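Coming up is one lone chain in structure tokens, specifically the form predicted on its own.
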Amino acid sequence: MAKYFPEIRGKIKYEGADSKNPLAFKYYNPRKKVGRKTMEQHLKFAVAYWHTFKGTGADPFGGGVYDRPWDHASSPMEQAENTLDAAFEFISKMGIKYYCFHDRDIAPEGATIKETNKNLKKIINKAEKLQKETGVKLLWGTANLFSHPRYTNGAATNPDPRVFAQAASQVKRAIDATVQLGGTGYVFWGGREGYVSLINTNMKQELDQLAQMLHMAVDYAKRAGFKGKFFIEPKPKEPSTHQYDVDAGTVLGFLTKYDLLDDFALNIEANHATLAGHSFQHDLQVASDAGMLGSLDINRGDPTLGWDTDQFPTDIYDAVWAMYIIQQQGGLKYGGLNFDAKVRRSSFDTVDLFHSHIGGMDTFAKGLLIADKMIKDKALSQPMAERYAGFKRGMGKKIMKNELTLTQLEKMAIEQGEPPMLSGRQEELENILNSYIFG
């Protein structure tokens, strides 16, 4: 295997909190237990192949300006040789399990159908052999339905039928690669996949050919003999006005619409959310609640800029949230922690794709050992208890369990006179959860 990374000799390693050096875990040591499972069984962090190996550094406002060692090539294919050898060489060095793609991040398009289909099943094998070498595991696949001018109007929402059996090619192509690299989930991000403006766009017909998109694929990928889970991955806006899968609540009254629950799961972003106008915890806590939480993106966005900005995950408060609801939900069967992240467009070194996974890997660390502690304490989930308590007996649990009408609840409602004022004690829960992150 080619050295694109001569600065890093052997795997990143674990030396602890009080360790200097910048190359090394402080928090993650993969054989650490927490509960009955080691660090690296809870957390299936997942390199993110398009941004992370395929980043350039480009902006709204300017091209790409990173110069990498794998881009140096002949042809399109030697290059995607190239960045898969580079890809696997980082992801070992890193001590990462799970890789993810996008089916145009890892083989380039022919000038047909045929040489493109040719194209990703020679890159495929070669990442078949590549994974029995080194260990490392597809988490998911999934097809870029939105780079393309042809999708300028959308991929399975596109009102020409011919985009849409293009895309229909793809989606196919790609769940065969997820199926033969044994990856356990399948993603749908509806890039394109939503409108502009209403004034030319049938909203109904569009999410009823969304549907059966989604339908055929879980039809074929049963035929394929893939196992793992199907996720969507919820997005309000960009590069559409409005996207049809705008937030967890929304995605997951899609699935039921048309009849997919069974057969889908939700990838949630942390920037995604915040772009919806939500905190990361709340989508998260959106789609564990409807058992329907199956991976996650973890990034951040910049509160100053209205756009995705995918930084890599420092906040220690995310972590810790997305970690409580994972740990409290048993964990992540069919998805892990994908680093849907890049550096910094000023960011130019190899050396830093290093500093900023060990970042994102001793964060998202650090936060499961916080979690853990406050479930073991029962720290928040005791007075959540507390306060609904009321609704397990009594007049509550008669609620509950449709034992009462709304003229006998005004009857109790009259005898009992005002109700008594009780506070939420939120500012005391705050300074909780502060003691277990300050330490």
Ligand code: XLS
Given for the second form:
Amino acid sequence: MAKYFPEIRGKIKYEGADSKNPLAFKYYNPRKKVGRKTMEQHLKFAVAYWHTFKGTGADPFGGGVYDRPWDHASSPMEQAENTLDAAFEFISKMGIKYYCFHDRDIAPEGATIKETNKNLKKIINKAEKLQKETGVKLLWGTANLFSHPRYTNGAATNPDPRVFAQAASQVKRAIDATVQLGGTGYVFWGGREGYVSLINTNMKQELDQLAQMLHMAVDYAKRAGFKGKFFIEPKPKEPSTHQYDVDAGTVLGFLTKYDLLDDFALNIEANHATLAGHSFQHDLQVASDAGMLGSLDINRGDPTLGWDTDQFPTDIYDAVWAMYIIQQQGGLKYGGLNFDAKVRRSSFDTVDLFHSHIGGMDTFAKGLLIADKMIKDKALSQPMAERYAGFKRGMGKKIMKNELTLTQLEKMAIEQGEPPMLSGRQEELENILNSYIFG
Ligand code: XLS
Ligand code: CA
Ligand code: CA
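Since the one above is the form predicted on its own, can you give the form predicted together with the named molecule too?
And the full complex, kicking off with our chain again.
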């Protein structure tokens, strides 16, 4: 297997923090124990098929610039097979255990639904074989319900039920593919499930349709033997002006309203949280507090741009907070850390794909080590517990147990007098966090 990436002979190795080899891990040591699990078990990295193998470097001002050897083929199916070979060679050389795909990245759409299904089946059979040979697994699958012109006005939320039916067919087949490949997750990202103007949009009708599609998917998946979790991936805008799955809070409200909480969890993407005007940490914490943090897309945006740049993660604060929240909730049972990131347009060499994933993995490995130490030392949890301690005893405890009325509290407030001012100590805590990051 050295066909497409001859520049990398064996596997990318861990060489330690002092290594100057740019094609080696400095912090990601798959066998290193962190608590009871190895780094590899904690950090279920997944390669995003669409960006890493199907990305072309195109942007709104120019077409593709990457010349990928696996694209040189005489037919779309031959190209899909070459891409699959390239993918498994790359993922194995990176020492990554998982990947994620859309139906349309992995196999080309045919002229009819029947032909499309045949294409998908053939490629999924080949993927199954390659998974067995390499030990690489599927983290999650999904259907691309946004690229084809038929989805211009939405997929499940389209005003035309004939488009809904096309989307249903894709969801069914993508679930089948996920089940066959043993994926533990299935993602719904509502690319065009949103609207541009209310002048022609019945929002309530569209949300009812979306919920209906999700209920149908749950029913079908149960019969198809899916043992994993469905994930919804929030994003506030792009391509729609207003996307329905704005952020973690909005999606939680939607799942609650439509009685979908049991079968779904959230896939939180860093760049989508920031587009929603939140930090990555905020949306992760909202999802985790609700017991609904299922999986992560660990890219990053560019704070000076207002769009979804999907860059590889290099920000140590983001990585520390992500791992801190994941570790505190006891890990991710069905999900993992999907990169969903692409190299820049000007990074067109295949070796750039290695540099980018190495950087992301090292950043999250270091993030895990820092988060683990902070948790063990109770560096932030102790001050946090002390800050809210009043609600664990006496009057505070009674408030939370619903044992006091407003009238009783007024009496107590009069008796106790003006409460003292207590500092939030934000800067002191930031210094503590930095002391762990600086090492
Ligand atoms: C696009 C989304 C997409 C989902 C999967 O912005 O991030 O790639 O993760 O459909
Ligand atoms: Ca994105
Ligand atoms: Ca994503």
